[in-house]
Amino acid sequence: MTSGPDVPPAAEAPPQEAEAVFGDSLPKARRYAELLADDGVRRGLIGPREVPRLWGRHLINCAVVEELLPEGADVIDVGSGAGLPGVVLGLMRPDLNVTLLEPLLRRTVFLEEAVQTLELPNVQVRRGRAEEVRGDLSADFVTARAVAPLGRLAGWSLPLLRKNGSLLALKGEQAEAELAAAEKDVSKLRPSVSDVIRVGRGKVDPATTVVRVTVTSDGGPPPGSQKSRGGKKKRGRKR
């Protein structure tokens, strides 16, 4: 990855709160927020005024989601682009097993090189669009970011999930309303129940908003097709 005096660097990571968040994780962290300074401003996946609020308003903001993921988790992280949050859930939980899907090749690029640099065992990066992995993939928990208006975005991951998995969307102030508009189109496409719940509280002030919607019968891929990592579920106590 390259570096240059035009490419403003990193801001610094706000002791209190990325510390209390990221803990061991923190050094990786710090190499990820300059990662997406430098060659994520360069390539086009951030703009340059999102630099000086990386931490607060994208690092620490998809940190906290890590409070909904039970240990040993699969995770596809839909339409990934720069690696929010599934980079950050990724380096801040080796023990969750994370898929990062992205359309567009220079993106995957980016993500590829990310996953190498910060040596992340457990995350793998995938290029395709949700609907084109349907029966290849599917996870405990598909998450998202300033992806997709809720409905079309359920359209997307809701097939991705096995039972009793979980749509956990990254959304903003409008949440109560994107759900409620969208919720009788999103139980059509799979029985689920739909709630916001605001994460990290205490941690990141605001809060991060997000929408849950939860399958709550099968109808996912079909018996041995291929999971997210392969191999046998793990399962653990909910954090």
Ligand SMILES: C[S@@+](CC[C@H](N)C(=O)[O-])C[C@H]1O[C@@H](n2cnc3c(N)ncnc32)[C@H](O)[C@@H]1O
Given for the second form:
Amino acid sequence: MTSGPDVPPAAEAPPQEAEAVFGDSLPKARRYAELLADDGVRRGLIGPREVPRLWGRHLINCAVVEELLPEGADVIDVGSGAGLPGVVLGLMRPDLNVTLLEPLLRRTVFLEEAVQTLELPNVQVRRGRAEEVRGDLSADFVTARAVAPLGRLAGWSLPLLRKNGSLLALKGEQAEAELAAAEKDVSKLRPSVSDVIRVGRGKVDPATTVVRVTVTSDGGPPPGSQKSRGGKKKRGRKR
Ligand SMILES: C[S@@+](CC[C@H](N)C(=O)[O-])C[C@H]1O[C@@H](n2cnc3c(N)ncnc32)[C@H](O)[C@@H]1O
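Since the one above is the form predicted alone, can you give the form predicted in complex with this ligand too?
Below is the whole assembly, all chains and molecules, this chain first.
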């Protein structure tokens, strides 16, 4: 069957490695792939050219991040878009409590529908920007893919993390360079340690590159940084 201009291409059958990665959650992953290929394309949340690479480039690429999440963790997926990686993590790990944070209404409507269709009681949708939910949302992990350069992303995400929590930013091959360029600014935001890890070797090619920034304090900027001294410029003495 050929598709007309208004008919999005159908989702492909999952490749063999999807079975090993998703296990029992493969039927839900398949349903999600169908939603993305159909409604996701119709509503402009995902490009039609992504459909043939939904499994490798999107679903499996996101799924392998699951390795980094301990049992029962609270996760905020910042800039979830059509649900990547948050929906994938939520559907394969019912023990996680996942909040999909997304400012655009069109996307949150799709996300609400996806959560309902896939029957994911452990996943909530929250409309908003990361910088607006400080003090309101907090989690052990923030995930983000294709949302913002590392420095900006860290500025939005580190305030949402509990002590010893991590930002997991899914990045491309330039991850080390991006971290090197942003590390100084990131460490001023909050005491933290950063590294670059590759997950899913042998399951997805290329492996998924994650910049991990783990905060080591309860909150606020590091001691001695300008903001920790009040964040205001010193005023000159009155003469
Ligand atoms: C390029 S899309 C990526 C979507 C998804 N993470 C993915 O990998 O397919 C970037 C998303 O980040 C969202 N976004 C932009 N600024 C944001 C902010 N300050 N807080 C939360 N989300 C934001 C956008 O609305 C958009 O849905």
